[in-house]
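Consider the single chain below, provided in structure tokens and representing the form predicted on its own.
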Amino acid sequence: MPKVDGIASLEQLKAATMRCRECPIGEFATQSVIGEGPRKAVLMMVGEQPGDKEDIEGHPFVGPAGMLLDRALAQAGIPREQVFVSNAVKHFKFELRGKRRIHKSPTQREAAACHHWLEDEIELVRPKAIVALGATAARSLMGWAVPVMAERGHWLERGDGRQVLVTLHPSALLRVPSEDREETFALFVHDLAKARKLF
């Protein structure tokens, strides 16, 4: 059933987000990157925004953070091919440093401008539960600033009754000092494993 935006398919969502200029990010990105996965997935995972590789290829979670997420899902016993992955913000925000495009976090206003597109995706996929990967995703899904470190590994309930599991964004694990990576990754897998009951 189409929502207020009149979006009745992921193809329509892609076309609409490609044209979107409700915030400045879309003007500079290569393309919009919407979610991918089974149309009726029981579990949806939402990150912050596409990265450089995602912006170029047009697919979510195909860069280093996506590879880390794939590995964590496998260890958590969650079938990756049955999960719908997306982002709260549909365009890549960056700043140029020489020829490199460096990730820049979207502002609350920019994330809020994209919120209705995320809700369209949720309405199209109709997952039983959602994993919020990081603070931007958690805020977009819940409507309030979720303290991720305090709530990680916990289920929260959205206004529509869907359960949201809060954890870190996998990109945060890439910035952890090498001596702490193994433990941090194990904790991330432990968080994700709480969604295994859906399968």
The other form holds:
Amino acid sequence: MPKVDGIASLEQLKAATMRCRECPIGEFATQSVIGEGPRKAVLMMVGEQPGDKEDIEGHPFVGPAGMLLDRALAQAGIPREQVFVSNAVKHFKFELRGKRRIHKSPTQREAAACHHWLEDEIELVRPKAIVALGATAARSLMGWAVPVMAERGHWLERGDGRQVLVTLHPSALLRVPSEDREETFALFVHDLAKARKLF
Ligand code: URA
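What's the form predicted together with ligand URA like, now that we've got the form predicted on its own?
What follows is the whole complex; the chain from before opens it.
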């Protein structure tokens, strides 16, 4: 398949996304955060956008949502070090409240502007299958507004033939009331376990 933007390596993708100003988010973020993991991973996971810690450190899923994801992958029997983790949007969008940077969801237009970078990444890694973590990722990967609660735990097929497993974003689990947390986490692990067959 032709390279979407003439990007031939993850290093080039990092440099190109660092310069990207196709939407306003990049202007305010510290840096772009692209995906990481084995270059030929069979499984890719796509979240929404880097968070505060990811923006500062320059790596995806290193904050609270990433820790929850690591724990869920371990319980699902999926080797984390063999997974390529990325995001639909490559810059952190936030709102300043005093000194705190509060996560703001990207708009559909912002996610759409970033979509070609995600396709470059898919083309470079060529995973067999992809896990969509939440609605922004699912929409970017599929090209339509996937109803995540109805489709969670199901495999969908992209135009390129790749299978996409839909589930919640781990940040959503961090927001559930403590009494529901255990059950919500178990359901998340159950969804992720459907990707174990790839290993
Ligand atoms: N949430 C995401 O979607 N991605 C990250 O990298 C961190 C938090």
